[in-house]
Each structure stands twice: as C-alpha cells, then as structure tokens.
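Taking the form predicted alone, here's one chain by itself in structure tokens.
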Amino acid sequence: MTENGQRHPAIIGITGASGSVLARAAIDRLLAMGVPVIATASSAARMVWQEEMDESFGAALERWSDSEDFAYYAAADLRAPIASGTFPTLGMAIVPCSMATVAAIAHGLADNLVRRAADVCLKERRPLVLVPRETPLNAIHLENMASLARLGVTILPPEPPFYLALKTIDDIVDFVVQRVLAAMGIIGQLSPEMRYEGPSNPSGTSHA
C-alpha cells in the first residue's frame, strides 16, 4: 500500500517468547518482498535470541539495516513513529509474543514500544497478528487471547503443519511466517508447497 509514493511498513514486534527463528524468518522474508519493516525488541527478547539464535541480535539489525527499507527502535523509545496512529502501517505482527504481552495487550496496558504499537494497531482497527509461545495454556492465558480474538486479533500458535509432512524446522518456520503474513493481508495466499490440496487420490480407489 502506498500513499504520496510511500510505501506502508509491516511492524515487526519480538518479544521474549522462545522462538527467535521466527522473528529473523519474518523480517528477511518481507525484505526479500520489498515490503518495508519497523522492528522493535523488548529487552528480554535480546536475551532469549542471545540464547537460541547463531546470529547476535546486533549482528541481524546491522544487516537488516543495509536494507533502506528497514527501521528499528528500542523498546524504551515511546517517541517513534509507530507510536502514534497517525503514521500509516499495514498492521503489526509479535512474533514470538510472550504471555506477559499477550496479558498487558489484553487489559490495554501500553509500558513499551511493543505494547504500545499494538494497542494502537487496535484503536486504528489495522491488522494485528500474536504469535504466542507457550505450552500448556492456562485459563488466564486463553482468556486472556480470547478478548483478543474478540476485537479482531488474529491468534496464530506456530503449530506445525503434520499433514504437509514438512521436513525440517526451516519449513515448518517457513510455513509460520507465510501464515503470518497472510493474516496481515501482505500475501494473498501461502506458496503452493505449503497449500493442502486435498488427498493425493480423492477418489479412494486403490491402484495396487
């Protein structure tokens, strides 16, 4: 989308859920598309990426930013652009979104960047997409994404695709971040790979 010649960013929030992968895999791949991108991390995001990922954080935000396309900004900066409804975006995804920001989210609790990106993506009614990584759920957490849902979010677990049979974490990262970006609208519709298309032989007539 653009307006005046500018082209509309995504918003990219990583927060300190396990699954750092997911977060690199969604930023290369809206690069890769030409589709601008505003990152911001919370601080135990940083930490938990330290712990799971071969690449430091500092490493990816030095060659993202070799990309014109590419912003980041702190967790702490409540004065950045998209902070404010008045900037355009096309909607936000947190991937990993912990519980703790799933939980301030839900009761309008806006103390950081993340949180505050997000509960403007809701009053500006724009597109907003939870990964959440957290196993099992207790009530307060299911709650907590059902008044979410309610006002539009899109609840999107990184669950793997069984019936695709993928083969490895990458796929299976791959495929998560198609649903995401299809969720923000960005995409129209996952790649054909990562389509089920029904049974190889509907007609259940065996060939033997």
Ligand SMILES: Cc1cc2nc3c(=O)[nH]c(=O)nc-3n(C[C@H](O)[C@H](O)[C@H](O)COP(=O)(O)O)c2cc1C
Contents of the next structure:
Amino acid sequence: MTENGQRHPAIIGITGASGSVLARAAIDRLLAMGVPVIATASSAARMVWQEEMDESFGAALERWSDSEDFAYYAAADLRAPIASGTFPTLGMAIVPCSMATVAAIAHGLADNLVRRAADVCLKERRPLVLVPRETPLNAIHLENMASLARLGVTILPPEPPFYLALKTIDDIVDFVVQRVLAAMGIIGQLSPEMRYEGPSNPSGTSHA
Ligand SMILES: Cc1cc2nc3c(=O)[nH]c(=O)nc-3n(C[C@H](O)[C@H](O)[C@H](O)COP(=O)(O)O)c2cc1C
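Structure of the form predicted in complex with the named molecule, given the form predicted alone:
Every component of the complex follows; first up is the chain already shown.
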C-alpha cells in the first residue's frame, strides 16, 4: 500500500445503476479508515443519486473534500491520473455498476473516466470489483459479467446475506461495502457481526 511513504488511493467509480447509497457508504468508510480515495461518477450516476439520496451529490462531494485524502474527477476528464497505468492505485470498485458500464468494460470501450480507469485496472492486473445492480438479468448481462469474471474481475452483486441476522438496509449496505473492501484486499476480513460462524441450531443454515 505504501511506497516511499506514499499511500496509494482506492478508486471508486459510480455509475447510473440503482444503489447510490452503496457508493456513499464505500467512500465514507474508506476515508474513515484513512485510505485515500479517487472518485469519478458518470452523468447517469448523478441522475440516479438525485432520485435516491437525501444528501445531494454536490453536498457529498463538498463533505468528502474536507479530507485531504479525497479527490474527484468528472467522467469526461480523461486527463485524470487514474486514466493512466503509470499512476499507482490499490485498484478500483465500481459501485453501483450499471449494465451499460459492465458491457463497455467487457468490450474495451474506455469512453469515459469510469470505464477507462477500469480498463487500466484490467491491463495492469490490479483489483477490479464490480457491484452490478439489475434485475432480472438478460443473457447479454450474464455473458458480459462472465467474460469479466474470467479476466479476474470480482463480480459482487449487492445481495443481502439472508443467513445473518441483519435488521436494516444500513446493515446490508455495510455488509456489501465490507465485502467490496475485502475483495480489493483493503480489509482482511469482515467485522464479527458480518461473519457466518456456524449454524445457530443443530439442523444448520446454508451460507455463501
Ligand atoms: C433512476 C434510474 C435507475 C436506474 N437503475 C439502473 C439499474 O439498477 N441498473 C442498470 O443497469 N441501469 C439502470 N439505469 C439505467 C442507466 O442509468 C443507463 O443505462 C445509463 O446509460 C448508464 O450509464 P453509465 O453506465 O455511464 O452510468 C437507471 C436509470 C435511472 C434514471
């Protein structure tokens, strides 16, 4: 993570799938952990954010920008450092990830900064975690995700862990964010309440 005392940033890409709350929670948690974050968001991401969130995207950007560990680049800004493989990062999570962005990455269409930064992670063999949100999925969605999984991308749908006794949407958001950070290698394991520790009754419980 560090080289010559420099801490490498994690990239968070935000796209126009439902689940803006996941992006906010991922950035909040990384900054709280002292991990530098570079964020970028598509124009559709901002549209969906407006539909789903009480805090405006601009207000969230202002709040994050209070931290020296935070930087934001517009999706049109292809001169941002994360557009180049020479700029070291911890890898990228796209959260939430639309089917349009899944398709673009699967086909090498690096036509905005979210997609280019993901393309860079692929070519540099850095962690790339996608949190796809769509239901139901058609065969095109599934084929694109399978192509990316074969390249080593982690496909991490924001699914609730029904086997844990989580009570609120906030708990589920926290679970998904922890899963993302673990998949990026930023945390070693999930917090105790998010871990399956064996069946609570003799007949057992299934888990994944
Ligand atoms: C309110 C809203 C919710 C959406 N939810 C999803 C979704 O859950 N999954 C998805 O793949 N696309 C969803 N879309 C459509 C995408 O935003 C659209 O395909 C867009 O072109 C994606 O662009 P991007 O990948 O550059 O962000 C939604 C759009 C809107 C306006």
